[in-house]
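Single chain ahead, written as structure tokens, the form predicted on its own.
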Amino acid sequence: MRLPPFAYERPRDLYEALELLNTFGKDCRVLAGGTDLLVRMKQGLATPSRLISLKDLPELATINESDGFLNIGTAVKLADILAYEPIQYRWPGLLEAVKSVGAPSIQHFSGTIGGNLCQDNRCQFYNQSKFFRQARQTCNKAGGNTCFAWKGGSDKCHSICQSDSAPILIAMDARITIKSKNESRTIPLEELYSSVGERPLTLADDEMLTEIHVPGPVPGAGCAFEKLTYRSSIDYAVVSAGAYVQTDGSKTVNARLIIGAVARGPLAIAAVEKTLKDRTAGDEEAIDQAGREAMNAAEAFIANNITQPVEYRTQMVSVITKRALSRATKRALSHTDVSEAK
């Protein structure tokens, strides 16, 4: 498969990139690492007439800490996040998520944090060659009026959000900055996702994600990311989970769980916080209950959109949830004073 023809723009600064977005809008796409976009273009799933490269925009490729936040530019390579030493002991859940993306070659040479957050939703009936897709009628995501992934068909697209970094960042209450030529806004990361399979991101055609802001760790808090795959690398998740737990040293005072790879967007399980709140931190019975609640909530969203059986993925939500919550709680109990961290 070959790339279709397109114009290649290499802006010299962010203002020029936003100017190009403002001018060409829906006819262009932002190119960071290209690990998602270029493949979709080869498959005929994306046909932009123009690509805007972020390669020469150093303002989008920085990591720093200020005002209690870890700030990561959208064009920062995954390998640079892994190499940023404070992340290893202050945000271990983010480290786990980034480590799980693709393979070391992708992390070092092309994959970016912004690209991982903004990748398109996937489905086994959609992410195929043009030859494969022509064997059946067009699905919702490709402009048709049915969904083959949903039993009996559906007038909604049931493609899934496969970002590995989104669940843990949302669990940690991360925020993002979005810019256009005339406006800049900072919003919670979860608001980036529309939960609409055909258009999974809420970005306008002239907008660009420019920075991610992760709150610094607080005493008694811990986070963890868990991902189930069939292969150890270069594999999308069967199920994933990002967990954040805060304790007072003995009881859980706050908890957040986000399930990935099962729904059209990252799936927040609100019942988990109620189940764990004011319970003894690490209580196995409470964590088991949280696992069951996550499984029950996710079951309504899981479709036949990847090769693994729906029933198996549904059961694994409980397993992955319990692993993530247990590890996050363990870390919370061992970090009662983050000022003493290295």
Ligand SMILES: Cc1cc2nc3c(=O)[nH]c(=O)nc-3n(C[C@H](O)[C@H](O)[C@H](O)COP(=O)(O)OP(=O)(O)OC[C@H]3O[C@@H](n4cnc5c(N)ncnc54)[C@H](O)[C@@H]3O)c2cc1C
The other form holds:
Amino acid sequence: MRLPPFAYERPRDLYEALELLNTFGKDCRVLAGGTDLLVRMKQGLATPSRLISLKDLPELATINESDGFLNIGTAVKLADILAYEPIQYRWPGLLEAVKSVGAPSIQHFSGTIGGNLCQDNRCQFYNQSKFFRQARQTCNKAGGNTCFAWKGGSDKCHSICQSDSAPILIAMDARITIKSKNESRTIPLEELYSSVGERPLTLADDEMLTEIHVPGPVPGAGCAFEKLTYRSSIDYAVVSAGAYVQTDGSKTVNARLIIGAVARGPLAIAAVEKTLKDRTAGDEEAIDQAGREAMNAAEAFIANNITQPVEYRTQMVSVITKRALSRATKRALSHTDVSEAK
Amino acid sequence: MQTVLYVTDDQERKGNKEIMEEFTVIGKRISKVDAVDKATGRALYIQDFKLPGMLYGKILYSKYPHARIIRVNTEKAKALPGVITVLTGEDIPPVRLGVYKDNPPLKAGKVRSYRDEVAAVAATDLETAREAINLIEVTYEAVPAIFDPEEALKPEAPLVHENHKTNLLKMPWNLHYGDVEAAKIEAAFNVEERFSTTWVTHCCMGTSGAIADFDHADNLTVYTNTQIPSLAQKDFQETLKVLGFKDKRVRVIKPCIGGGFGSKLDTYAYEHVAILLAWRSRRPVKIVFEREEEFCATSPRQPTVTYISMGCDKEGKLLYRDMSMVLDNGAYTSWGATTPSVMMMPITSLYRVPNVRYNAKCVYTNNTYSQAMRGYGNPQATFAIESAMDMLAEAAGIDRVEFRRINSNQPGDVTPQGLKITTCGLPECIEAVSRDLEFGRPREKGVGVGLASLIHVGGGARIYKSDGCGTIIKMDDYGKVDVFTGASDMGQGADTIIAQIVAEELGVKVEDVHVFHQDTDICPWDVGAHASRTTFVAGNSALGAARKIRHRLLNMASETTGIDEDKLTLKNRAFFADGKQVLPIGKLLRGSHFKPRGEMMMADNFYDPPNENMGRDFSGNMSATYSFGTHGVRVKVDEATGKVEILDYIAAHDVGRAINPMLLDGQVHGGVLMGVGYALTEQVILENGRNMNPDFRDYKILTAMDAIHSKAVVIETVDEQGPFGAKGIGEPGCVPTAPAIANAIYDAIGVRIKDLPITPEKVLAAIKKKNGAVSCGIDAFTQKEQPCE
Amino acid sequence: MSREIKLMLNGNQIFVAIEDNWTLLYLLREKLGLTGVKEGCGQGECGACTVIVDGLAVNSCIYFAVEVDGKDVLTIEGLAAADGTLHPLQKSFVENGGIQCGFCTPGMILSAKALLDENPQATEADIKQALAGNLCRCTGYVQIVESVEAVVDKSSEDINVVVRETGESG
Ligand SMILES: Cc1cc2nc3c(=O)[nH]c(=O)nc-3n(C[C@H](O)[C@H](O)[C@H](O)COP(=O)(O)OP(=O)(O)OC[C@H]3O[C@@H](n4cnc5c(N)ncnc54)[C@H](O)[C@@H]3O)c2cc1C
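Moving from the form predicted on its own to the form predicted together with this ligand:
Now the complete complex, all chains and molecules, led by this one.
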């Protein structure tokens, strides 16, 4: 299938890319691996008149560690992250998340980490062909004013953020660098997400993501990513969770839990930290309670936006939360000395 | 009759010497004859064909599940540069498709499902055709629609076809053998239950497509993906007749097919639309489906609601089986409506059961219309029967394996429906599974085992008046063999099996045999690739033709060499006497061509198996032999998420003889994984008739990472009727999978899921219900209470 | 916009005029006649269109043609040797029942090749992982995985053979 015409730009350096963004603003889109964008263009969901390819920007495709951070360029391919050896023992949660994206031949060799974080929200009523959508009214996300995913309709868009890397990276307190022609800012990753279904990212039209900074593991901390799917590959998550747990060797001193694939953006469950703090690390009752809290918090967001029933997904938030927290805790307790951790 | 056991998995051969005779190609793991073309990308599928001057066709489908068409405005589409022809239902003569002739290729007046074809465009390129479709304006007036077949039977339900007066198809599938009511009184143990299955679709990797091309004299050539070239030819001929062309030729050319599984058992609107567009534009027209169309506009396996009751005596002998079914036919009628004819077979004849009653209703709804899919109804029926078998065994307090042993079919049985069981490896299949799966192994939490068996037609199936297939064989100057068969290959390897059979009989190598099956102008007649009949029927047909040639060859060789015919053997491309080569076949043939009053080597054969049409009471020996099998599975259930993992899988099949064990394994492994999808993950989600998951993200066929270690065990019973003893095996692999898995889940966690697919949410809801939870959740789509159990 | 790109295609350098909005699949199939590249879904879900770009298996249906400018592209048509000798993977798929209807075969073989080039000693789990984006409806994947495994085995045997030969001559 051919796509509607657009201009293709292949800037030679970041400055040129940012200049193009500055000039053409909202009519253009950044093209990374294209594994999300092309499908949307084919379905008529994205109709940019200009694409700015990141393929020739080696400065965005490097991984390095400095000042206690793992710095990943936005255009780093998922496969390159998997191949970066230290991630296996230092950031295993990130490994789990990246590995779970789609299927290798589809996503890992073309798809990028930046594209994964910046992919638009999804919904079973929206991510369909033009023909499919034509038979209904235009929904909020497509510029209309109704929502099929919300029982009884809604004036908000209830699409979901399906990025698998977002929950774990936010749980690990990752920061991102965003650049425009005139400005550069580094912010917590969670601030990238607006929680507005119609426009889920806070990026301005002339801005792009350039780098992700993941803090190195500290002694006594561990992270884990859990993703529930019906098949072993290709599937987007039914529910996902990124967990970060820090212990002093016996008690939990800090915990973060981010639920993915249920809400308009990654969903931070604030209550979990309070619940786990100062409790014995791995205490089952505490983790159970955290699971319930996550479920209760998520419940208000879960819409009929994927093919699995709302009720089931709600229940699964608790299960996936518990599994992610348990594994993160286990890792935390075995990683008391990071330099030796392997 | 001889029953000989040959279990290939442990390479142990038992029994009769006769079958130990040395074959050179039969029974060997021979590569598919088309494999190199496919491995090098040279094989041509419908997608790959282009004819000079060819136009691209596109179809506009309905926006409503049930509506009157008030107006169709095609002006803008016609004005688009590059558009050659636009057709609507009003522009075409009354062509009608399907078993009931209730389906026009383009609809006028009314649409009855989202899948209804409303208009079509032919343009010089695909993009233009696509754009033109979007420019057609249709005004509809929606009318009340009906989607639930049980609801559709109520008197107040809207009618899908007003002329038909009722939504119930007039196909009375009713049978009663013995006396079920009396047996119910007599039975010591009874079970009664409701089961349901859902829409699943074939998901051929190569999408559907056709090219229609008229010559100057209005003869028609159709290149199409079909499993039924000869019957398709007839359908297209009828369309020509309606167009006013009498006495014209129709030629059907079949490219490589990217998977069949029953989807290509009928001709469809798109093929006839291509013909109509070609007729109007006087140019070849190609229509190829996009994946979304493949999901929405091809005919899936239909859902069923089954009520079953079954009882046995104190010793565990089955006394009766009583089943009734409602089938969602959808808006039009294809072979899906006739699947009860095959469901009858397991219902009356899977295990010995003296009293049987069955009734099935096919019902029009405003859903997509149904087609047969691998097993032709058998998977739906077997799901209910084999689930109920476990329930009855439990009620009777008899071990599940033992219960099946007690009731197993045996060679020589004649079932209540009149099926004559000749060879029967079912007892051996049950043994193989129970031994291999270690049913008695100590229990682990959340882990369980289950088994289920199957019976299927293995020697053709007399659905039409004929169950025949023709073959022509000719040999050239060099001893090379051309086989023209009516059979269809859609990837399963029919051409390879036929080449092996012919090569074995003629003492040549498989690579000396070229099998033509792609062209009705060249190949003889056949009723189509269905009912796992190809190896048996087309194989026998080819074998018969090869025998004639062999006979003639020996005859001539004897004349030429002066050696007695019965002293000559034919192998390795030559005649042998006393272990020494006396004459190469090629030399003999050249001699016969280059001599006064020479002759050529050619033979034909039409084979129609010794099976019977069903009588008025549906009894009759529909197949010349029957295939049996038992599947066993060990599952692990994640009780927190409801996900089911398959740990071990064993599939034992009585195949008569494995002509090519490698292709046989392939049929079994492929059937099993398709069956696992049917059991656990696959489901066409229709929301008020609209397909909600027309893609591989949400229609979950299993991936390489979900592939299971299925172990295929082959039981060879060497059937007297089969070519070299073989029976059909195309479909059985996916028949007992779902009930085997459902039974294993019950064994693992004590909940029985009676509605397919067994998704995690259903398993979890059932666990909760068992543990005393009140609500089992609301189904997101139906907004109804989830069927907990 | 149209432009000319340069690429190595199946070992031959070619220059070809393309439009920016063409997918790689469209260029290969419709413009260059390489119909061994199959389109199964058009949305990056089935892997039938898999080709190898600079050593990596990618879905050509969601890859822009313009992005192969200056790159090396391998399709199934370029896999066998110039004299027609099949690549060991092709041979193995043929001999081990890895092919039924054949529609997924080109993509399947190329995904497997990309894997083995990277990791000649791939395990069964590696193979399943590498083929996870290539859907097949006929085989249940069993004989496909076996076909790839057979090549893995052979390459390790080959190494043994070489060692033995040097041992003898030395
Ligand atoms: C069959 C299939 C299955 C999939 N399964 C999953 C899955 O399980 N989990 C998952 O998370 N994803 C999944 N995806 C989506 C997608 O493939 C991955 O998220 C991938 O990582 C996206 O990366 P990309 O480089 O290809 O993104 P692209 O398609 O290039 O870009 C995606 C979006 O991000 C924007 N973008 C990219 N880079 C930047 C930047 N630096 N700054 C600003 N905006 C940017 C683009 O403009 C575009 O809107 C799936 C896709 C398919 C087709």
